[in-house]
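This document starts with one chain, in the form predicted alone, laid out as structure tokens.
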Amino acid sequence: MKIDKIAVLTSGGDGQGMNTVINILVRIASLRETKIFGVLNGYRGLYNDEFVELKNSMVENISSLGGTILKTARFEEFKNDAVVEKSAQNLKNREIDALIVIGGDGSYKGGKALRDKGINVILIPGTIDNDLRYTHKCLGFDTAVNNASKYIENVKQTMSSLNRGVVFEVMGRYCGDIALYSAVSTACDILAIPEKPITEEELIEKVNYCVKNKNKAPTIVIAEKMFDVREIAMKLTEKTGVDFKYSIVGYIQRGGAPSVEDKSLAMQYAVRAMELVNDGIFNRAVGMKNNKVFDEDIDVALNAEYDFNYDLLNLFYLLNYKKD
């Protein structure tokens, strides 16, 4: 099959390593006079029909930039069938030969929802969240764990040195990926995950535990929907007699320039996209697993099983918790 035009299109949050892939494709298309399309704002973009021929000229600074130059955003919309029809016959009137989509769990859904309609998908997990269960790495998580690590670490100083306790909220939507990490970098002293959920009393009651035998300004780690950070900090004041701070660590995560490893999985990524679009091989999921780029079918992808770290977090115990 002779491949002429293909798309891309970044969806959902951005994350940074989305630019490193751009530039990747369009590289590698222009090497094989292959036409490439950016499709702007996702897959609200494809279904308004918002797309620019993408070229080398166009990309060749961004690699070292966050965000995405093809914008992103969230459209709902795109679980109606109709929505998802008109944008597959956007691809199809431009004779796309094969749409690149970078984005998380929802964009898979929908680059699944292309392929029904008769488009040729290949999917490349980019998310901050890293809740893509059949890769070990999804871009951008590994740059916003380091952004939430340096965070902590400075506002940690600060409170150690007034005497005071802080509860920090990280990013993860529903996993605690990026709170275990950035809690295990930063020698936090308790954490709160919705892979081993805790109540309300139970935290209290390690943090008095932490005052009583460990750290006086103890520093707590909560992933985004666990609880209300302002109310536990308030709580903690009253129940534990330290003065608790509270912090959101908010979009610092998403910024800034991609770290090394998602540029070197930027470029992984891509390269292994652009093969299987070249071998004509298509509706596939790229990712890394024991540091070896694979893919595998779509659906396998979007039911694999929950593989979470619960080694890291059983050696975050052992440090930090008594043995009952």
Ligand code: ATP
The other form holds:
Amino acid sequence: MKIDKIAVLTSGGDGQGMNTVINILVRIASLRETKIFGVLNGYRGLYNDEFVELKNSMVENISSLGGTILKTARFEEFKNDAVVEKSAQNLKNREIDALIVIGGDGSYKGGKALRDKGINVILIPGTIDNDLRYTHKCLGFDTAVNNASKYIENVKQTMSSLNRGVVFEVMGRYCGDIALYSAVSTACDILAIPEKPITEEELIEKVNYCVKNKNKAPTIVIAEKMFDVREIAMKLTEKTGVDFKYSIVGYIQRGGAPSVEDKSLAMQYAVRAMELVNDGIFNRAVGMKNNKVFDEDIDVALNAEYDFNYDLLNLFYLLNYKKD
Ligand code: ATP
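May I ask for the structure of the form predicted in complex with this ligand now, the form predicted alone having been displayed?
After this comes the whole thing, all chains and molecules, with the earlier chain placed first.
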């Protein structure tokens, strides 16, 4: 199958490395004399037919930029069959041979819906949450953890000097990866993540344990949605006698240049995506396991079992609590 025209879109939350993927896709397309179009604003732009042809000169300096030059959007309407139908029709009208989608779990479902309308789709995991289960690594995760860790480390120094406890909230939706990796890398004391939830009472017990056994005010990292950080910091102050502050790490996690790890991942994902397109193999999701790039059927990818890093979680507990 001769591939003449492809398109790429970014969807959901932005993640570092998305621009690196776009850069590589355009460079490879240009070498193959394939036309490549960027769809602006994710699935909303696809529905509204917002296409722009991408040229090498437009992507020359984007590889190290955070965010996405194509912009992204949350577009709940894409769950509606008629909206997907019209969006697929836009691609067919333009005779696009394949669409590459960079995004997270929700974006993958959108990609699957397009496949069901006869569109050739390739999916690239781009979400700082790292919550696509079939792959160990999503674009943006490594940079987000590095950003969160730097932030936590800086604030921790002040809190520790003042003998204050602190509760950090990091992103991750329903996945504890950012919380776990940043808590381990900054030597925090207590962790609350969806994969190992703890109750308020257990949190209080752990604070008391830390004061008694480590003789210090603890640093706590919680994944978003586990607790209301403001309330829990007040409650911990009241119930333990340790002065607790709270800090929501927030958008700093998404910002800035991609790490070397994310750039290298982005390059490998983009190359694999273009190989698949070139070979006429579609409806695949690319991923990374044990440092090997692979691709998987979209349905298999979306139904994969959760491969959480329990070894790292155990290490966190080993470093912080005595064995009974
Ligand atoms: P992130 O992890 O960064 O939040 P995401 O891709 O999971 O990324 P979502 O907001 O969940 O982000 O989804 C992005 C978009 O994908 C939605 O705004 C919507 O346009 C589309 N989408 C989500 N779920 C579905 C679905 N079930 N069917 C069709 N399209 C969907």
